[in-house]
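Just one chain is shown here, as structure tokens, and it is the form predicted on its own.
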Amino acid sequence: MQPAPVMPKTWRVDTKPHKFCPGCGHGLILKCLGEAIDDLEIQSRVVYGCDIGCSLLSWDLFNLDTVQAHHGRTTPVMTGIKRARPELICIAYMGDGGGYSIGVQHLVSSAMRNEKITVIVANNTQYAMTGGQMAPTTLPGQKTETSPFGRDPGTTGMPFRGAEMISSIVQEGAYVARGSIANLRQLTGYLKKALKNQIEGKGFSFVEALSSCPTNWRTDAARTWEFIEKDMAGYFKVGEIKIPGRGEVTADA
């Protein structure tokens, strides 16, 4: 007899298989997240917020009071509803697209303003749901299907370190930090201190996540590995940067 899969008790198991490709890394962040919320006991005060784009396939995921958005209004619409019912704990969830892309006017406000809400950004260097297209955050010499010779950084720059910029730009009692599926403990870890955060009231917490998504990176499971622990965390270092009461740290995987 096979065993039942070990879910977290804040998943929807009638939905379950979730929707996301094989391979893809939404599906353990948001295991990663429902855990978080489990320890912590919140369910029943959690408000989920996920965008357009792959994240939106998690809209019947959870069994929390959810909210889906337009593509990049996660953040604004999760800042609403905690500011009209500051007992809520409020969570926007996104892809890099949606954060750091069409988003990320509403999320430098939200941080600038040290909004009380956690905000999860999912970094996979690439938009996964339209086909693959370069990114904010696609690595120096890596082909999508906008830059089949490799991003050029003299032509388009550099990629965007979204936690770092953020880090820069919040007030004390904010908090920060950039996890990985490579790493599932630790970013558990690290969602349940922004949720944290969020319950003490002390400011703005964000986690990015490092992802997945070798049905655009056309990778098999050894490559996919590879391009999050080496490529990617080479890039964009896996850490705690910001914890309130102790200020910037350095990001150290």
Contents of the next structure:
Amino acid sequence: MQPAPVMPKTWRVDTKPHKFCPGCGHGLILKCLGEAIDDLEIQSRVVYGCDIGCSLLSWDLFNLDTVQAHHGRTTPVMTGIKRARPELICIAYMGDGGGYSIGVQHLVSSAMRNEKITVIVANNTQYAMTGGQMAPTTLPGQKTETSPFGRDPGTTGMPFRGAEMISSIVQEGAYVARGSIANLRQLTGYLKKALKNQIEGKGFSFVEALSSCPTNWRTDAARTWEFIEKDMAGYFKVGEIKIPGRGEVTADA
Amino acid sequence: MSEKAVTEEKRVFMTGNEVVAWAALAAGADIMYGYPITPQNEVMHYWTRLAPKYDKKFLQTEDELSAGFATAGGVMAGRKAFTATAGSGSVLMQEPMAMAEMMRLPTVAVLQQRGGPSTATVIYSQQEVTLTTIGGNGEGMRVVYSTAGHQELYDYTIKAFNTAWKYRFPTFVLGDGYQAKMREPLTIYDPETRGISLLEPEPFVGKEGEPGKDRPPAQYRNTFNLEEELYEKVMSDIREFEKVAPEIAEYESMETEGAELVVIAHGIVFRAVREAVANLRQQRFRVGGFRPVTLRPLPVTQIKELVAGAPKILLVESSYGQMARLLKEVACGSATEISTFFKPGVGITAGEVEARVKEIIKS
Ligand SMILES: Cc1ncc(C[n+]2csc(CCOP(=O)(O)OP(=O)(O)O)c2C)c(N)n1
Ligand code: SF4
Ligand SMILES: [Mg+2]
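Previous: the form predicted on its own; requested now: the form predicted together with its partner chain:
Full complex below, order starting with the chain above.
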């Protein structure tokens, strides 16, 4: 008999295996999130919100009270819950399309109001659920279904650095970081700090996680890792960007 | 001048989304604005591949609000602009389309209905009828063509641009996920070789000459100070809409003459009705079928005649009565017995229609 895979305590066993494609980054990010919740022992106080995008597949992933919201609207739904019941720990999990495109106004406004919620954006450089269209995060020259000849920054702009944008508008007390599925221990650490920031009521907390989508990238394992570690990490710097009490931190820190 | 996309008549076998992209090219559309949503995505995918070849443009916007408002901007600039969306995207599309109604902008939107409410399914429904016909905070001054297959998707997408630019009411082609994703044979053609002349777009803003000197400035507003002012504006649009409605309205009918029962459906559901009516006729049931092709404006005269003539009506649709509500308003006051067969978000087969008809006739 094969040993049972190690799962965070907060994961539901009866809904496993999860529904993400093989090689998908979502499962890894949510494993880190599960471990962070385990370590902080907050399972009974968390409300988890997932967006429409491949994150929607996590609606029954955890043993957590969960809301699968409308595309791009997870942030205001979680804001609504937090404002009404501040003792709850509210997590909004979404893709880069949901967070940086259709839902960007909510992300900006909740960061500006310093909402005491935690927003996590899985950046896989495109709209995965709908079949791989260009997203704000698509890299220059990257081919997608709506940039079939490669993303042209001349007509579509440059990729959106969400974590840096958020860090430039939040006030003291906010926590902002960018992790990657290439370093899970570090990512879990960032998620833990973000949640602690919320628990301590310091301010808005935000983590972007560089993620993979071999299905739409049409990459094998080697190229998938290369894309995350070289192409993506070259443009989206991994590290903590804003830590309460320490002001702006340079990426790479 | 870029070369024409469709020059000679050709039999093709395509998905509906591909058909829409080709039809938009054949109609001389200049620019598409869109945001990904299933089951509409491939309209954008084909358009982005075809566009550079024919000197056309595309912009992927940050959401459907933006896609709709950018489409409004495109037509104001004097270009044939269009967008395509579905489901929760159709909901967001209401805000820009309300502005288009207010400013009488000839926007064209292709909607491939999916399940609702909210995200629901990416597959199919007829649940965007209320939204598309009378959504928004206005009076529903819009034209809505509900297609029943790929040939019609081609024909009516082309027609939508002409209708929009002729009457200056926002115009919609209402398809669904089945039509979007299914492959069917059809004939594509250059509309001009069939005697359909394509209307030329005209700019609303950015016209020739210096404003205030060579011409009055072109100024469009979206607000009014007084109730009476707004009333005048809205009523004048309504009067115009009502005047042209009979010209725009279209329908299809089969075997309604002397029928004991007429089945009414729109869009792809009417294909099940066609088959059911043919089968029932063979079994000597006096049954007919009727289909409003335009859901806005409705073919009112024909519907009134129908309900006056047929003792029984059966309304069939893949929603819980969105078409039925529109029709009942027209039929109000008639003595006809109206029955329904509603399957919100689910496809309907000829066999199901046949069974329901027999149930009604035998009862
Ligand atoms: C209003 C609205 N517009 C469009 C969609 C279609 N849609 C579903 S998921 C998605 C994009 C998902 O991309 P992302 O947020 O990056 O998540 P990923 O799937 O890449 O993880 C879109 C556009 C929708 N559900 N609702
Ligand atoms: S499509 Fe991409 S993002 Fe979605 S589950 Fe598959 S690998 Fe993950
Ligand atoms: Mg994504």
